[in-house]
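A single chain comes next, written as structure tokens; it is the form predicted alone.
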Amino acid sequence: MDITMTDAWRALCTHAEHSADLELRSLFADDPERVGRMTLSVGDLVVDLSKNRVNPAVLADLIALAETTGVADRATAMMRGDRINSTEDRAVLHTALRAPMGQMVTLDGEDVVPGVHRVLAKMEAFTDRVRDGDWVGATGIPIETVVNIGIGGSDLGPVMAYEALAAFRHPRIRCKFVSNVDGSDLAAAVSELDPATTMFVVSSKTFTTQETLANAQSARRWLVDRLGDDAVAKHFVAVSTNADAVAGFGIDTANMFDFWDWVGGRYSMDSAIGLSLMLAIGAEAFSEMLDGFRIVDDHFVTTPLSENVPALLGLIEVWYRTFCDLPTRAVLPYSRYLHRFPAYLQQLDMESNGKRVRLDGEPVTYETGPIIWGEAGTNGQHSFHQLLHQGTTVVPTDFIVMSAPDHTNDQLTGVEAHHDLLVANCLAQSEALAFGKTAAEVAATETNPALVSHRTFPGNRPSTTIMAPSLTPSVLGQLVALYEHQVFTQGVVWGLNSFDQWGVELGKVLAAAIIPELAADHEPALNHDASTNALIRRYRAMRK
């Protein structure tokens, strides 16, 4: 279907032509009920949409667009196991990873939920042994450090959640995360580790991922050089589906944890890919996180679009990206523990919807896929917030804030007031972005007329504020699922396949050809473009 030919699309184009009329000061002044009507909740999350540049007419036509493109039907198809990832002929069932036992989710006639819970039970039994000290390394000493080796979704999700749930970690067990094939990453991770108390979790679905296997092999050599070959079985476990490759590496396949091809990498942190996280926070907290995911899953498939929080977030992003031509969105968590959340969302959103062709293979004729970036507050206020407030580019912004602090106060006194200061800054930023400060308001207090224009804030910069009581495992699960379904909604409206990632493949293929050329003993024959050929030769010369 060409959505540009629909009535809802044409109506939104008309709204966009008059978007200058959507001025936040006026929208608030003209509608005293705006905040109440546009503040919604799902689970523990309260989401204030009122500072977005939309009015009831725009929202009505966005909802009509979602109905025309079948967002609700496609969500149902996803969750029942239809192969909606058509370019790879796969189902998309990450929601089954948090389905309760007894709920049936079928794929090709088989209920996948019992298999999910078998893996969770295996993870729980293993992590309990490690956390209790019953699992010991080759020298008989309990494990104290877990090094997760993965890349992409096998790294971004676990490290984000490990950082976010710092308050729930085991007091003895710490985790490190290695993803970059740059040897400095692994070297830094193991530099101060005791191999006798170190465990490596190698996460690769096929156990062939180039970067992950390079790091895993080097980690294996580091361990074997110190403890011998027999130590590998006690110090390495795998998250994979390739038992032969895992066994060939020296890992006991009894210590291999499965996941499935219907789990995309960027949607996999709540599968066995989260093994390192479970080792850190325990099976009970991990289960609470899954419960949080499920709360938003249920909301997404049962709530009308007019009250459906992730769907509305997705539709508002479609409005900004496609109709208002705003190319980027900032995600600003006012929580130090969520400092990796923007990076996690970069992959979730940009790998899912950074596409230039529709499901039917035809080129899109409109803008898709916002650029996602961000930083934990209040640090960003002293760097890029200048551009947010007074720059020439309007950047829709998500603020995320907790009403209770993440930290405990047993090591510090007088720190309680910090949280009020943190939250005040978050709320002030959203207020300043929305309403600014007019030239007349500046002139009323500024004695130097030459500075009036410099100190004027245009305002009318849209934002969404998401508030929760505290950063618990359940709340983290709710946040992640909220954005998963937002991204899904955007992809359906844009007519994209949000679940493949062919864009990462070409670089891998070319790199495989270049690697032997860089390392060749004799000058290789090069068949790249002139620039790449010259760079290869220059690198070889510098290496000599």
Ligand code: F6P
Given for the second form:
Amino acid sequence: MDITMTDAWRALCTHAEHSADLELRSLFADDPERVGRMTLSVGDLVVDLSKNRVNPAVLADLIALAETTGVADRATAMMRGDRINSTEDRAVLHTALRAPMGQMVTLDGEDVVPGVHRVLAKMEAFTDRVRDGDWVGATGIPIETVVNIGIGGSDLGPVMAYEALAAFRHPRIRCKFVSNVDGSDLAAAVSELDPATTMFVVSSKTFTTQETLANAQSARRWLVDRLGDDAVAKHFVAVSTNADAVAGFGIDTANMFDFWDWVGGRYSMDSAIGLSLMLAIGAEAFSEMLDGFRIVDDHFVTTPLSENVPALLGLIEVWYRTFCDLPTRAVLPYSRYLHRFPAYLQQLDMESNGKRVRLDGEPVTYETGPIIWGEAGTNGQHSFHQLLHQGTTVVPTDFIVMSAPDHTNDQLTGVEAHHDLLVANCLAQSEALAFGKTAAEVAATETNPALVSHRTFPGNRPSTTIMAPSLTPSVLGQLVALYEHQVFTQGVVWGLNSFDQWGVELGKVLAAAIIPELAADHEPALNHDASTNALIRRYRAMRK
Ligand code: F6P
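Structure of the form predicted in complex with the named molecule, given the form predicted alone:
Every component of the complex follows; first up is the chain already shown.
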């Protein structure tokens, strides 16, 4: 279907032509009920949509667009196991990872839920042993450091959640995350580690990813050089869908935690890919996180579009990106513990919807996936917020804030009061972005007329604020599921396959060709473009 030919699309184009009318000061002044009507809840999350540049007519046409493109039907198809990832002929069943035992999700005639719970039980048994000190390393000492080796979805979700749930970590067990093939990453991680108390979790869905395998091989050498070959069994475990490759690497498949091809990498933090996280926070907290995911899954499939929080977030993003031509979205968590959340969302959103052809292979004729970026508040206020407030590009922004502080350090007197400062800053930013400060308001107090334009804030810059009581495992699960389904909604409306990632392939193939050229003993024949050939020669010369 060409959505650009639908009535809803045409109506939204007309709204966009008159978007100057969607002025937040007027929208608020004209509608005293706006905040109440546009503040929605899902689970523990309160989501204030009111500072977005939409009115009831725009929202109605966005909802019509979602209906026309079949967002609800597609969500049902995803969750019942249809092979909606058509370019890879795969089902997309990350929602089954948090299905309770007893709920049936059938794929090729088999209920996948018992398998999910079998792996969860294996993870629990293993993580309990490590946490209790019952699993000991080759020299008989309990494990203290877990090094997760993985990249992309096999890193970003676990590290984001490990950081987010710092308050829930086991006191003896810390995790480190190695992803970059830059040897400095692994070197820094192991620099002060005792091999006797270190466990490596090699996380890779395919177990073929070059960066992960290079890091895993070097980690193995580091361990074997210090503790001998036999130590590998006690210090290496794997998370993968590829048992043969795990065995080939030398990890006993009894120490492998499996998952399935129907879990996409960027949707996998609640699968066995979360093993490092479970080692840190324990099986009970991990299970609470899964409960949180489920709350939002249930909301997404049962709530009408007009009150469906992830669907509305997705539709509003479609409005900004496609109809208002706003290329980026900032995600600004006012929580230090969520400092890796923007990076996590970059993969979730940009690898899912950074696409330029539709499911049928035809090119889209409209803008799709936004550029996602962000930083924990309040640090960004003292760097890039200048552009958010007064730059020439409007950046829709998500603010995420907790009403209770995340910090637990009671040795710091007065630290409690920081939280009001943090929240005040968060609220002030969205207020300033939305309502700005007019030239007349500035002129009322500014004595130097030459400064009036410099000190004027245009306002009318949209944002969404997500507030929750505190950053618990359940709230984190709710947040992640919220964004998963937002991204899903956008992908359906744009007609994309949000579950493949062909765009990462070409670079991998070209790198594989360049690797031997960099290392060759004799000057290699080069068949790249002139620039790449010259850079390879320059690198080789510098390396001499
Ligand atoms: O190259 C992209 C990608 O395939 C991601 O989608 C994935 O999360 C990441 O690589 C890691 O893949 P794997 O878990 O198979 O090592």
